[in-house]
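Take a look at this single chain, the form predicted alone, given in structure tokens.
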Amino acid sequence: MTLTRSMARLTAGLAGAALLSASLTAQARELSVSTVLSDAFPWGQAAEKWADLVEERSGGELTLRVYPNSQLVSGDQTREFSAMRSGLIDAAVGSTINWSPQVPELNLFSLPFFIPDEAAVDAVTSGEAGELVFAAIESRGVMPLAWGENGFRQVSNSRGAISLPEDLEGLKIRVVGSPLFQDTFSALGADPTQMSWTDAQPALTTGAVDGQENPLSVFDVARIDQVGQEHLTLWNYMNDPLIFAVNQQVWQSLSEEQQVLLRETAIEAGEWEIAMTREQESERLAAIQERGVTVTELTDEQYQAFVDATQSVYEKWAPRIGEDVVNAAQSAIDAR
């Protein structure tokens, strides 16, 4: 009789443990996170850092699964924001460039020769202009949490050094799918050719396009010099901040503690990635030069020539972005 009772208690205990385990498993939640680049690049490393911090601090209750190379949108990086807004993607560490077709205010960072240095980037993102940009994103169904950085974009080509606008005359330059980029390179006399990054590398190899523009991290890690890009100009013509964000419905379904966790870890991952990206710039440049790439640095007069040549682009796009956003950014840059 005693043995029977003991067996009954053991059976009940095992059943209870199983139910508890099932309950805990049901409470665990995984969110998908989209990125354009893998963890070979700082961009992808930012997403992985975020995922690591969330898993560590949630005790496994909340996890982020990173999907690099735009695989959740079949390689079309310009669809990432729309996919997140509709709920096909839970979260993303995305580019202001790629999201700008759906959020015009993000074109602020793509205005040619508007944000001159890292101090200006920080002044814009941490001030009123940054708040206005985040409000614009939130109004479109996505909750922005933190800033990261893809860096200043530089221009390279296979033909020769670029130090003045006329050096771009007739060059076929691969650009991302943004009308602002088309306008900028057209104003400089180039022939802008829109294509995905997947298509860009073969096109550079065959000479179908002459050049491209990307941050030093992409040029270095992707070894763009190996596809004929022997001339690189450091012109800092625009900066591409990254944004950590979550679908708004997903955000609202999380507990207050989970929201705090996601935001705090996003901020920490963003700060970590920004510092890393900037610290590696000089090392990357040295590595690129060691591989035989000719690097051109602009004088103040040469830089101003590019500013003057793209003034019409600024005048066309500032109203589209929003004068309040542009003016707030200009004030932050002037006061930095």
Ligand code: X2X
Contents of the next structure:
Amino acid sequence: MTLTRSMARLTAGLAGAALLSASLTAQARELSVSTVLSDAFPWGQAAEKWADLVEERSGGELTLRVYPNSQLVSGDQTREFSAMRSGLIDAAVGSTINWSPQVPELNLFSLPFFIPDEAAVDAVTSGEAGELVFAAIESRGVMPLAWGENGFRQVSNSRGAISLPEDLEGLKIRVVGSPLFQDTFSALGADPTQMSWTDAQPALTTGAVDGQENPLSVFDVARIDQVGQEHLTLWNYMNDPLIFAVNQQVWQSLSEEQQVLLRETAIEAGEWEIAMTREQESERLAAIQERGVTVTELTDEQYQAFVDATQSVYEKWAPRIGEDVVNAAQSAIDAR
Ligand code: X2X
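Next up, the form predicted together with the ligand, please; the one we just looked at was the form predicted alone.
So here's everything in the complex, that chain up top.
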């Protein structure tokens, strides 16, 4: 081969490689996905499942990279929605609680003793109330795609068993940074203190707070009993759904095919995670009890005492959430 011919080949080869890589960069797209909990928890697993399905079905054209532990918002989980809206984060699998400071309608799920069981959760999320909530999110610059579930939140503490509101009197309870929680625990006579999940664990360890509330999966995986939380009350006072969502500009920049793919895989990952979370509840409870935690279940009268004590929270927050959303949810719950 003459020098000129081999040079010509080399040049053609390089040009080809450049073309190929240019077309790859034009097509391949990576989106960041924020979560509060890692894949040690069902919540983080929901995001990983979404990423796996997208990887499988997009043939590498679209990649979701999951950033757990609220790291994209430096641990401040109540800033996740704003960060996604402004485009600092492309997407998230986030909790209704953490997004409620920016989307008041999401407080629907935090109304104490309002959505009592799994059938009620499903009736709300899959019906008109769910649609209104998704429309509220969309109107604030974020495209919601699917539901997941962190679970029913149960209260624990290091002092003694809680079976009536009086038992919470004066207890310092860590709550998430959402104002409704402050009202609920104040109404119950406790001393609520707002902090992120990142700060909650050291606060429980040092005894700076007496108690906390989280779903069984979080209590179990994070080994909350090992930081002195020996008393757990099953009161199902609220469920904490998760929402799969994408920044609006990012969403609009995707092809229709990619949008369909993202939505379908989010729905699939969400359904998978909700079923898994619910299935695991009884084995998690057994594991928690085996580790020596006292588990308290409420009689109907005790439950009613909590409902009555928090009635004022419902009255204050229903108008802020929007009567149309609350009424649609109430009808769905009644008809379940
Ligand atoms: O902070 C919490 O308690 C957690 C992890 O459950 C949420 O992000 C709502």
